[in-house]
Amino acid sequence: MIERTLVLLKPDCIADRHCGDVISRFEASGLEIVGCKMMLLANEVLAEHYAHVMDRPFYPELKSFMQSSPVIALALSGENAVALVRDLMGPTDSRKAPKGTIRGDFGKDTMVNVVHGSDSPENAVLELKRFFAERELFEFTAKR
């Protein structure tokens, strides 16, 4: 089943210059970039995106980290894209992520973990709408 999913390249990914490596892993796995932009995350976007953890004591640190530099938002499309991205990323806690996964190779901990990826097809739809207008998403049908 062809799905779309959201990936955010976090501030540590950008600061440590891993963007090309991370994006190439997604492309090498067969995923297609159908949307891409660099952006600063506004308070409102973060509050909506992290609503499920806003009441936790670590939220102010998470918010500060996510606003410490721009992020790169990617919309990826492909066969079972959500599960594939999750497999490529590895577990949220980079210290537990196996080598060979994005977080295992480049991450440091649970927050400084290089990438965010949608955790379900349903959340992917919501998250893509949060970060992209429909006119910013493209489909490529011709094989190159």
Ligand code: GDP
Given for the second form:
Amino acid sequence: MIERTLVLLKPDCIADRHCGDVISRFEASGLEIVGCKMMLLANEVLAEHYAHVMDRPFYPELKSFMQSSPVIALALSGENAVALVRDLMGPTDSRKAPKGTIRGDFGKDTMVNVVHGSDSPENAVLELKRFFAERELFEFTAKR
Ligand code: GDP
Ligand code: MG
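Form predicted alone already given; the form predicted together with the ligand follows:
Now the complete complex, all chains and molecules, led by this one.
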């Protein structure tokens, strides 16, 4: 099934110049970019996006990391895009992520882990709405 999913290239990905490598992996896996923007995450957007970890002791540190520079938000489209992106990313803790995964190859630790990817099709729909207006999303697949 063709799905869309939300990816964020986090501040470390931009600072370490890994955006090209990361996007290449998504494209090489058959995903295509259907939305793209660079943005500084506002407090409200971040609080919604990370609502599931807001009560954790590390939230202030995570907030400051995620606002330390702009992020690049990508909407990716493709067959099973949500699960495919999660597989390519690897687990949350970069130190435990296998080599060959994005986090395993480019990440530092549990927080500084290169990318965000939606964790379910339902969350992908909500997250794409949070980061993109409908007019900022495009569809190209049908044209090839
Ligand atoms: P993800 O879906 O793999 O990104 O992980 P979660 O949804 O569980 O957590 C969201 C983000 O919070 C992660 O990507 C990390 O950047 C950060 N995070 C998760 N767990 C920890 C932790 O134990 N400590 C710190 N400092 N950050 C964490
Ligand atoms: Mg998550």
